[in-house]
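Single chain ahead, by itself, as structure tokens, in the form predicted on its own.
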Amino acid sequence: MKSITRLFSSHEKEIILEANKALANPTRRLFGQQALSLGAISMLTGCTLNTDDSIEQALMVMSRLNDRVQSWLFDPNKMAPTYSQAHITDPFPFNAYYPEEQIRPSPVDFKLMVSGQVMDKKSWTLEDLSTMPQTSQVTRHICVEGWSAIGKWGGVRFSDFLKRIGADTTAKFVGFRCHDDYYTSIDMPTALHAQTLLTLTYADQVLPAKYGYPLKLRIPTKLGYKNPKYIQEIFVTNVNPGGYWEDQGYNWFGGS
């Protein structure tokens, strides 16, 4: 395990784990009913918390300084735990931005378009993809409203892929746009991470559209919203490209 003495003082690891509470709520805007110390935030972020603005402000410099704490702590070679099959959760439940009858047709002919820092940026259909060095996990979906689930997942190595398009990986992050318009990104340790997944079957079967057809991103290192489904694009960048839910205020490095 790593120490976090390096990064800040004990007074400021202790606001951390306060803060962190109040930061891994959905409602985390509905500040005041958390027990977290405005004082201290105030302390810590350099902000005055007397408007909602300022609030606001304290808890994104939060969100800021988690994902630091986050990021350094990540070990690349520490894997999440796997589950035997016994343990599936059956059904497996939907989870999006949207109920499940508005799931959007999947596109046809569909083709994964690469872009940013990559050698060979051509598109990919679902038989290239198919034609890659196939595994497979069991693993449990962590979502940050507080359920999880257990679920068996197939397709390539991530890692795999990202080497096959010469991507830069010593570039910050990598995005994804989905068909759904949602979209998020990770950083590049995670994208490498052993059990980052770009996902094609569900239960051994071509996945379904209600968990992500044609294309999901699996990784159990992180949080559900971390996971997009229906990808139809993934780039490469030194910039950071945010995230759905990321850009209201969810802590962007998402770690379960």
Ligand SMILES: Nc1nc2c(c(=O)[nH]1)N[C@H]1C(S)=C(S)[C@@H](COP(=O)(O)O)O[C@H]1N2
Given for the second form:
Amino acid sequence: MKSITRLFSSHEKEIILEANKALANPTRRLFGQQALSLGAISMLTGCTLNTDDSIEQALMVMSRLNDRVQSWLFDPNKMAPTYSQAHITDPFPFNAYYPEEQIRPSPVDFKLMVSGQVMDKKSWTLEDLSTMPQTSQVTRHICVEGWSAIGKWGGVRFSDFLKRIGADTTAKFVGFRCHDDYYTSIDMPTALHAQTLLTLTYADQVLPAKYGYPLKLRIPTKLGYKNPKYIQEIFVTNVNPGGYWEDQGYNWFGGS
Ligand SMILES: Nc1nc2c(c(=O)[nH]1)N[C@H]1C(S)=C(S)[C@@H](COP(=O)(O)O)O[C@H]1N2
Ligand SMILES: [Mo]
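Alongside the form predicted on its own that was just displayed, please also present the structure of the form predicted in complex with the named molecule.
Below is the whole assembly, all chains and molecules, this chain first.
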């Protein structure tokens, strides 16, 4: 994954450029609804869409508008599909912003840090987490790069964890900082969704290094890049913390 340019084909860019021309030339505005609405995008975003850079800027603004629409459409009661164990993808693919040989092992004396708008900021060992009620699910992980795979993850329901630490669930965001300097964040309704799990296992085994030891947040209602591995710190906030890919133009809401 590189920049936002990969999300839009040159054909789509042409349409946007055409729309911008139509906006500049009133007679061309008569050419159909689509061009007009795309022209409206340039008005909404305040960008003159005549270079690649300005198109990217406009698309960033659109992506933020799109976040609001997506979070409004998100149904907290709608479940992602689950599968039988027979459907599990073996081997499950590894992915990160670096190759597998460059995985940095997490420290053995690991403690999960908790910060921001929560009552109890004590750190958690894996043992502490394993004393909480555990659940598991077989779901499909969908990567924006064009592959998907089915796997089994187990751990603590994230809503239970948030309740346990006294998180302010009226806050807007939950952010994640990871051992490999990756970071991401999710909206509170998704954090509280019944299928969002703070996982300690993959295929009933302690999470292997490549799948995110010690902790991975598994969110079957979101794309792969919204599922942080190697979690070091979880924080609750009203300021959108962004994310590694999100800050490079990938859609922040990232629903699948
Ligand atoms: N810490 C961390 N988490 C991450 C990433 C990463 O590079 N670092 N990549 C994301 C992306 S893009 C994908 S598709 C999944 C891949 O998870 P997997 O290796 O278990 O398939 O992890 C996500 N979480
Ligand atoms: Mo991904």
